[in-house]
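Encoded as structure tokens, the following chain is the form predicted on its own, with no partner shown.
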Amino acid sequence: MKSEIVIVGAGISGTAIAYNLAIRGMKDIVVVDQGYLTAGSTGRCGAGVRQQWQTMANCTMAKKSIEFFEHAAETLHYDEDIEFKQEGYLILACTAAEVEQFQKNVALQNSLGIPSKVVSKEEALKIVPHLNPDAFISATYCRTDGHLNPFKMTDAYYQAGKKLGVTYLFGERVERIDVEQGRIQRVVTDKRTIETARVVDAAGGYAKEVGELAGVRIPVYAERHEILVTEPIEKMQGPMVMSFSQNLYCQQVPHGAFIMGRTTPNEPHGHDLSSSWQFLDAMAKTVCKFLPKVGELHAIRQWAGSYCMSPDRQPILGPTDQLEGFYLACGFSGHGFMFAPMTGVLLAEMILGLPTTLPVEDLLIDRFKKQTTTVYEKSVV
């Protein structure tokens, strides 16, 4: 078998990517993933989607993605409901230095034509009446960011590419990437052999294991992260309600349920996805704290998935220049899902060698050389 390109990872970057480069043209992509669409960190996201960030990169990525998201049924020509609920983040300031931050970061979006404000304690309990107002200081808020369904959305990305000629091989595991005199040769898998001279990494929390097959050093490791899922109720909350220094997300989804979650301190490094008492405490904890009407609900379930953990906690897009046709899609730091659309142009820009639709040098993984220390992402839970 021979392809133009193939692509390891079929969740919302990998779909994504293989989508734009077939609408641009390229013939003969396949994509392989060791499971079923979405079986990674996409199918186990919360799908929330922000332009709420502190670097301008991240800032750029998701506003350009947000903007795709709005039409993103009718662009990919998709019958089904993705889901896209546009009902803002609410992002909680719990102390000084987060509101004098929280200030810069508005200022910053503003510039980019974000339209995020920073609003009292007073406004945010008008936008989220059940909030314990003793929890924070102030907030910021941006009607503009949302949810969406990541199964509908990376299934629309998978029938838009599928119609242009895509190839999806689906249960099969990479097992070599051969490399004969600092060129790509074959993606071997365990049941086939691959001829091509160019690989996309999009392995999401395996990004890593990929690049090591290849012989590409990839400065990302895997983090579980875990969620948890209320029964639905009648539709109390409408956007999305973060803490970064009290560590908490927590949304309610079109069916009535809340998804919430939370960073585990001190979590290993690793592919662990199973579910832990301490998450459930510790989540319960924070989130009687700050929602505690949502605090009154039953838990039904709860789940974990990988996050792709950067040094700056931003993307690694693009080539690198320790393996000639190989590239990067990884690094994420949890948000894949919310900048794939941008992911995926991008990245079919720089294969193709076509100019770029933003700036990409603070996205590349040679920013890790510079003895300058990189920008660093903060908002992140």
Second form
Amino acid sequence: MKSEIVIVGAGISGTAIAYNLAIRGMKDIVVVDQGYLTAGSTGRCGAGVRQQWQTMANCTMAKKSIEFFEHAAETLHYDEDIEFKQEGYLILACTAAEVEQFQKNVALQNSLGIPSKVVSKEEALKIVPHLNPDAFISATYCRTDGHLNPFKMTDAYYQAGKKLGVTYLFGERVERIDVEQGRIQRVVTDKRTIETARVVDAAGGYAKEVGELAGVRIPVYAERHEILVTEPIEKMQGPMVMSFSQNLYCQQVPHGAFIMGRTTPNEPHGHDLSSSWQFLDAMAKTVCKFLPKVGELHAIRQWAGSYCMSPDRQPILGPTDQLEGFYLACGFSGHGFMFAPMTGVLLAEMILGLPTTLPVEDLLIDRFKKQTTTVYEKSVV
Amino acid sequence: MHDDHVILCRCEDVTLGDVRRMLAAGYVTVEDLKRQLRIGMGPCQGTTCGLLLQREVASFLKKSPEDVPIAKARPFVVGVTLKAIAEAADEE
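What would the structure be for the form predicted together with the partner chain, rather than the form predicted on its own?
Every chain and every other molecule in the complex is listed next, the one we just looked at coming first.
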């Protein structure tokens, strides 16, 4: 089998990149995944989409991506509902330091055209009346943040790509990427050999290992993040409620269920995706403190997914001088789903040598060569 | 009643017709069908529909049901209120 490019990973990033390459005219695109569509981080994510970030690169990636989500079904000619809801993110400030930092964040976001604002406790309680008023000081709110169905959004890219001729190989594991004289020769899976000169690493939690197959070192690691979902009920909460310092995100999705997660401190690096009682206990306590009414719901399913953590918690996109023809789309640090529309556009533009829609300097792997990097995204759960 | 209207997943209202349409569209694993249709994702977590779905996939693929992997089993066995979990954690 021959191809122009092999994309490793059929999650939201891989499917978005494949579509964006195909719509710009590339032929013979192959996407390989060891599982099924969305089997990795995409299908395990909380699927919130927000623009309230602390670094310029993350803000602009997110803003442009939300603009895409607003018209995604029409753009991709997708017949089903992607279940996009825009009822905002309410980010709680629970410490004096957060109150101060969030004012700076909102100033940056507003300067980039993101309609976020600082809201008082009273205003926050109007937006989410069942919040515990004693659990926070003030908040920030951005009404155009939201949520969409990760399975359907990925399926939309997948189907649009297939119509443009993209080949998908599921249940195939990439075992080798052969490099000779500094050039990629072929990708070997457990089922076939694909001749190609270009590879995109969109392997999510396994991005580091896929890089190693080609001798490319990527400064990322995989970290388990756990999550749970409740039974569905009638609508009672519009926005995502989130706290960085208290380590919580909790959202009612259009289907009616509440999805919630938090980071387990001192999680070892690795690919363990089992469910722990430690997470469950801490999650239950945290949500009962902030959203006591949600505590009355039955939790029905618990699972975990991988964050692919980068040193500055910003994505790593584009080429690397370590190997010609090898492109990165990884290191999303838990936010690959919400950035995916721009990941797809930027990767396609860089691979095809086109001018990029957004500046990419802050997102290239080369940024880690400089010792002076001071940008660091702290708005992460 | 037409076969297509038979409900396989009573928690999420997924019918046999829904499953057959997705199978015909190329989603032929239980994990794919679960993600596209929400079958088995409701309060009973596939306790009722899991084996029915496995049988339906097997018949589509002309395989024996035991050769069709079912969805991964995850906690919880039954739903538990978050409040009960939080209170139990506090007592420890």
